[in-house]
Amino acid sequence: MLRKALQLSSCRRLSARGLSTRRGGSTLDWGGKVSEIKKKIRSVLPGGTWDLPYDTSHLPPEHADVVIVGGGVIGLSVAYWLKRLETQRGAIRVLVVERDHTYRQASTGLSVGGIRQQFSCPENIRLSLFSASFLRNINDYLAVVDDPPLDLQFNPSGYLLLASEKGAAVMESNVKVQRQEGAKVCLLSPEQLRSKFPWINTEGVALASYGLENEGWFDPWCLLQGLRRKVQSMGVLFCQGEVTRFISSSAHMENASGEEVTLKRIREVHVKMDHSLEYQPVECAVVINAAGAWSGQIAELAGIGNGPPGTLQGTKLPVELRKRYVYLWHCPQGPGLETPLVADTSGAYFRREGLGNSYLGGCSPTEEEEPDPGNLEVDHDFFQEKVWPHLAQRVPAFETLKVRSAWAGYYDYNTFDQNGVVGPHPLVVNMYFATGFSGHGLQQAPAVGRAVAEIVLEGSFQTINLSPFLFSRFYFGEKFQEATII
């Protein structure tokens, strides 16, 4: 009884009230409102025309109908589908807050840009095969009047992931999952594998999986600028600057158990300026945490998890800030243009990059190995101490590999079990979540736009059920594991 009341209670409270921000009204009559005052003080001053004492261009609006913590593809996928799906042009007011407008440290700019549905959740697998079909059509849903189209550089040759003996049940267990939910992958044995990728040594290999179908790799980037131009377009506002702090109202009840807790709405957000100590409230009605790898520090500003241990109130958002080292080599031998993203048995990866004999690829660490996430500084020991012997080892044309450059990037990790959280706090009830996606967001980020919009307006999930994602499972203790990361 207490977990469907905190799974739904927060979305009907939300649906009930709307998306107003301020009693008997909507956001949308300020700028009549400030006109009228600007009248009335120009009335009563003698002579000329008043101006504001500084200029404000800089500032985020005093009034926005969803703040939006987090510029990168997840943030801007949610505003876009918020835009899409409202009821009438202009009846949201939403305003993207990113610190970052270069965009040098966004998870979204530095990963190596793959989609695949090999996953061993359907929940996964669905948000990946509804961002394929959207990046296959992106420019029917980015288009912008005058604008060239965008051509995403869509590389379609599909995801070769190996598995030991000891994981030859598990992965033919989530082909089987993966083909009900309408993925096209194929198993192959260790002497078709040698047959179609000749370059392979399939030694230590019992069983792979192949994608035929949505799944390779394409340019982030694109996708980011592509979805910025868009929202733009629809009128979404944008602010470079901080989130430093939340100002709420609290309201008291018991539970179904008699326990006492405190229901917080978020009133106003407080940015703080680029560069300076000026900060601007904003009030708003619903804000939306999509600040990736430091969700956990917006969390803990709206003081999620600042209560008693094993309680609700105390219960943190356990997504935090990993470091992961992409490297790119160049091999003349290396494998051919057909070459797939291929995950080995060893957690090593690789793919192809442009038509040169150019490769990415990486390993993501030990949890004893986890790298200092302060900067993101390249460790090139790693690469050959923990990623090249495995690669060498897999295809040995790459014994003779050459690195040419290096960089890093961040997962927004998420510690209990590297899936995502999706929609509302049962505690902070108008702050969704979008975040903890463990490397695998950028993918999934229009899915994941469209379920955080449809949460939001509609009060639950339309297209793809995400309950399983939501915030609650991390007090009741129940996982829900994703078996594939890469």
Second form
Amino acid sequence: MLRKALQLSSCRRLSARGLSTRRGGSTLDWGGKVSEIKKKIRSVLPGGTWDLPYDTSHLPPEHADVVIVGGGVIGLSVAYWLKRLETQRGAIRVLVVERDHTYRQASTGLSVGGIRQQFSCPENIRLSLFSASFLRNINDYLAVVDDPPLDLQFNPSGYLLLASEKGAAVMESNVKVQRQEGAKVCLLSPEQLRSKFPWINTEGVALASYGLENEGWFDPWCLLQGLRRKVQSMGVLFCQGEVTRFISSSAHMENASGEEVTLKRIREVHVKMDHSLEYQPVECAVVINAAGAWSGQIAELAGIGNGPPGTLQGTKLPVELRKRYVYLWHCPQGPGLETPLVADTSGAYFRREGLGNSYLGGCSPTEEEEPDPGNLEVDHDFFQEKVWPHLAQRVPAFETLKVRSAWAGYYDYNTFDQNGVVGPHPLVVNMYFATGFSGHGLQQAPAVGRAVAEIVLEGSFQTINLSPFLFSRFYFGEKFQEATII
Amino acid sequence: MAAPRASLCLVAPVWNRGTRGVRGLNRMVAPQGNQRKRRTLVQFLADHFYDVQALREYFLHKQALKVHQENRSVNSIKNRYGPYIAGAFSVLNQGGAVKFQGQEWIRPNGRGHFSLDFLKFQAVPVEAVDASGCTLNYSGLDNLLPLKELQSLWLQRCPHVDDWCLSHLHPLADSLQELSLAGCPRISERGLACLHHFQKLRKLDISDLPSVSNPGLTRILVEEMLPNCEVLGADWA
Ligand SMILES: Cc1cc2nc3c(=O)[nH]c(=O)nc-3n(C[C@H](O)[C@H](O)[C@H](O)COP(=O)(O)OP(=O)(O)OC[C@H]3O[C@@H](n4cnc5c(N)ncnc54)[C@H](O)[C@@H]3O)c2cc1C
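Okay, that was the form predicted alone. Show me the form predicted in complex with its partner chain next.
The next block holds the full complex; its first chain is the one shown before.
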């Protein structure tokens, strides 16, 4: 009591002195008071931070409803749609586990960024059309208060697919399907092709299909960052760490024909933190496998494919890493502003990059020539031997090109039928796939995320029926082949 | 209606703002001092109270919705009066002007009203549309695409016309002779590349496009792409 009184009086004296001195003193005191008031306000306002004895902010939470493995464009899109389709704000707790927040090896950042509707499967065309409308209205979907609008840098220059005499009939029937689905694609004869793009050598070309709308290329980083920003504002949790183990419970049952089936349910996901042995178990209800090229490994961790061969338990997720090179070259006499993404009859492709006569492109190797996917080094001989001859044959101006740089990335390659895998696993009942898109996953991400969110929340596909993409096709051996893989 | 919302300024000014013409865009580039202050207060409140944040998100959403509303399709009119009237109506409704073949220009008065006399031109094609400063966007252009005889299209200073819209215009390629995109804030060289479909084009105005990163070079490249067209744009000399 006495102390307080003393303090008070000294305080008063101090302030009295403060008043009697010149201005400098009083402002000092004023500043202190303001900061004190600020402190008080801060302690009253919600949203402040605690001071915990141990800093655990880098650890993931102990519980989450949905754990998404892989924070690439597909994983983030699933997170976005889960939050968007939830019935009540904050109803689902979504955790995205990504082992590398710089995305050095992730396919998303290393892709060419193309979007097209020129597919052979109607489902792929629908996915791409939905994604195109998502990307067109990206600032409605991914708007965040106070953040600047996204600039997707979309180049609506279209895809130009060339077919030899052998492939012409298939191309024609594909275009028919594409038009039925609402894609704006036109067919060009070699004559028309020459008059539209005089720089093309039409030797060996019987037919070409050319996308007029919703096709071209965009900046994949912008989509990734835009999704991340939005998803964070919607309350999705992020954690940097690697998923190393699943703890699951199993139930043994008999099916109708008397065989024993083991149904598994993942209870916990172990997330190993970066550069340490520390790991955190996260209890969860649903796991989404969106680990791109590495999703085969994640499936193995969950015990998918380790039964006897020929059974459902022994059916692996056939998604592998496949290394693909992209080369960037300069060619002063090269084709002009109108250049679309050209996919040659040989499989080589290229597109314009910027305005300065730069182009980028590549070619998928044949099955026998697949490079070792152990690292992301670029094989420059591959360009000289396998890509350049085709390019120079198709566009004579490319005789004089100079390669400026190159990079490599991983396709999340589905060795079974080069199509995506979407939906739950029949035995590990709470693992959902969103992977295996074999080089067209970026453009389909917005639509696939929605489909996965629908099947998780509603139990069935609502907007686009993706049942041909279910895992069970690997067991039944029913291929759902996509013919146009670039 | 618009004024109190503007003074509340609950939402950061983004492209979606339903403004007409460049006035709103200018404000975006250089916000006035007091406006910025108020915004930071709202920002601060939004950071601390979920309700304020939700409210602001709601307004952001509302603005986007308003643009969609203004660009909704005029299918019922199209079914009743045909594509020409429907196209003309959608433009007039947004404050633009149209010219039927052999007729005078029709434009709304200062209050946005226009007479419905043009309903009698059902069989007369529309040959020119001036949608300068309108809130026209991608879906709004759908109403113009059936105008197969359209020769001149002015889209000056349209805040919502972007590169996607330019790729959407290809059905007009067989008739269009004059196109003006001057002052559109969202058109870049990427969208201009689609104009190679328009081989009939005789006059193209691409001046004053702030999103084009390299106006001089872009103009040369567009001229190369459209050899028969007079291109107005940045003077690089
Ligand atoms: C050269 C090239 C060109 C391409 N061109 C196109 C194109 O033009 N158009 C198109 O649509 N698509 C294209 N693609 C394909 C496209 O990039 C991919 O399909 C798409 O990015 C897949 O996205 P994702 O999110 O599944 O994978 P990723 O982006 O690879 O994301 C997966 C993430 O999972 C993380 N992860 C993996 N394992 C674990 C673990 N155990 N724990 C935690 N995190 C983990 C990884 O770090 C990674 O970040 C191209 C790909 C390549 C390589």
